[in-house]
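In structure tokens, one chain follows: the form predicted alone.
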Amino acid sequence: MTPETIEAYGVRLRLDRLTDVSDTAAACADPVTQRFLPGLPDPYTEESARWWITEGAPAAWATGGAAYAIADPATDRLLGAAGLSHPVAERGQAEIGYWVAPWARRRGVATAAVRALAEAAFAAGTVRLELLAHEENTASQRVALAAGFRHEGVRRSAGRSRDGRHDLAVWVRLADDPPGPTARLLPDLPEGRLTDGVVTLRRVAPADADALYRLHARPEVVANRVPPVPPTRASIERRCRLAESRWLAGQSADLAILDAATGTVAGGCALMYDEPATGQAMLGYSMLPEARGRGLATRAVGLVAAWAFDIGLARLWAGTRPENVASQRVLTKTGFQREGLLRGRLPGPDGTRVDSLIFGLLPGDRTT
């Protein structure tokens, strides 16, 4: 069992007290806390907080878990909460969870608390800690990375919210994992963007759904999708909502291409990190009709390629259908070299198969 008080990394983890009632109620009534912790009462009142302090938290301890208030060591004021739940003794496993009050966010409180509690849990014999987060809760996933957890996958429909069920991102830390933050396969863009003054690339956001649906629903873009089926509006909205989560997991860097002069979305570009073990990623891109023929795609691909090699990738590859001459022109202008034809590689319409031309780019090949 972990100790009743843990003090490390600038935070204090201690037992809840009745003097925490008003702060607990205010923090747990916060819309962000409510959104990502749907099991909390709504509305969350001081009576709810009192129940947690007198009954809920003691029950967590009694069942082999832990429930701590996160407090400021200097003032002892409540900053949040952290705990262990769902212990599986025979596996040496538990789930770690936390929330941070609005007045304590963006100060590293959550990372400090998770690190401190994880170390205490490992010292007490736990071998594996799981941190489960709503896929849209990217702040929590950034805490997981900063606290040394690694992305392990997704549990489909494992979470529930007030309007249905949702997937949970699974982050795991083992007792013998190295200390410190987890190195990211795909770091954030420098200052949040790439630009050459003509085009700008930034991470896809939920507000991009309209433009990206218009782009990916176009017949000529659908023809190059895998499989060549028009996307639903819901699938594009989901892609935009989860872009940051998939970036943090090291799966893909999903980018909106903007006309730098107007700030409007001109197209999309995605870097799929398909082979981390070999340092290889796939690049794909498409442009809206009004942005074509202006060299914007070539500029965008050049910017992404430069960033990819800067963060340590060794090779980029891209595939096009043989008849997609415009896309091949973009690749060759950027320095990609044609490497071969894979016959029948991709699914085509009505059960057919289509060929794919493969292009590759090494760091020394770049021309833009």
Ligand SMILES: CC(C)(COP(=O)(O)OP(=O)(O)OC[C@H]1O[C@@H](n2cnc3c(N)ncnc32)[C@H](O)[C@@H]1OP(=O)(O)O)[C@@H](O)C(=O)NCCC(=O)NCCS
Second form
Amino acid sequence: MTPETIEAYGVRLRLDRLTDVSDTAAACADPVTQRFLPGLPDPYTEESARWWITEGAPAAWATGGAAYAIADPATDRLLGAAGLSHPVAERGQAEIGYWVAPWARRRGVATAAVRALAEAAFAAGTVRLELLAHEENTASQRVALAAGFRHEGVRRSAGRSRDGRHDLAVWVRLADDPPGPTARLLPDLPEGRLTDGVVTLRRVAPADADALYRLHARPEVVANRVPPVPPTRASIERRCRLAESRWLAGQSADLAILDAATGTVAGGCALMYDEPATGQAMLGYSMLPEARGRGLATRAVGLVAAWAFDIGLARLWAGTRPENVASQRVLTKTGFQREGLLRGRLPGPDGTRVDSLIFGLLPGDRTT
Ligand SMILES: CC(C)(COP(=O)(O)OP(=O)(O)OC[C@H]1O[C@@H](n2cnc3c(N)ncnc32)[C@H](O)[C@@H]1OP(=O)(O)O)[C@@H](O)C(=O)NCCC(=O)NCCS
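Give me the form predicted in complex with this ligand now, not the form predicted alone.
Starting with the chain above, the whole complex follows.
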């Protein structure tokens, strides 16, 4: 059992009090809290807060978990909540959960509370702490990274929100893991973008769905997809919504290529971190027809390659269909070298297999 009060990292974890009712009600009625904690009553009223303080929180303790208010140590005012739930004693496992009131966000309160509570839980015998976040809850996954949790995978359809089921991202910290922050395979871009004044690249966002659907539904782009079938609009929307989560998990850096002069989307470029153990990632790109023929793809690939080597990758690779001369030109102009032909590597149309020409780039090869 964790102690009744924990004071560490600039926050105080203490038991809930009836004087917290109005702050709890205001924080739990906040739309972001409601969206990502779908188990909360909706609407959340002062009555709901009173129930939590007098019945909900004591019940969490009684079943082997913990329920704390996060308070400002100077004023004791409520800043949020943090707790342990779903304890599995025989596995030394529990789940950590939290919310921070809108008036206390973006100043490290959640990170401090999660660190403090994780350490108390480990001291009390927990070995494995799970942190399960809605797959689109990137603020919470950033807290996980800051507090030393590592991405373990996705629990498919394990979450239920007011508008249906969704996947949960699984982040885990073990008792003997370092306290964090967890090193990221794919850090954020410096100031959120890469640019040479002609093209700008930034993380794909939900608002890019129209442009990226138009791009990926084009026949000559579909021909390079694996398998070569047109995407659904829903799959492109999902890809845009999950771009930040997949970046945080170190899986892919999905980038929109913008015309720097107009800010409009000119194409897309993705770095798939397919082999972290050997420091290798795959690069893919495509341009909208109106943006082709101006050297923008070559510039974009050059910028991404420079960033990739800056963050520690050792080698980039790309594959093209043997007849895709335009794409091969982009690669060779950036310094990629042709390394070989992999026969029948990819699924082709109608059950066939197609060959793939493989190109590789080492840091010393770069020409842009
Ligand atoms: C998720 C939540 C608890 C974060 O609380 P917080 O106190 O603002 O978090 P912190 O200040 O400790 O921020 C931790 C990291 O996340 C980043 N972050 C926090 N909110 C962010 C946001 N809305 N957008 C982007 N980054 C964000 C911070 O910049 C910080 O990054 P750094 O470590 O690289 O500096 C808060 O937004 C919240 O209560 N959300 C609703 C409830 C919820 O989602 N609970 C978790 C369910 S799994």
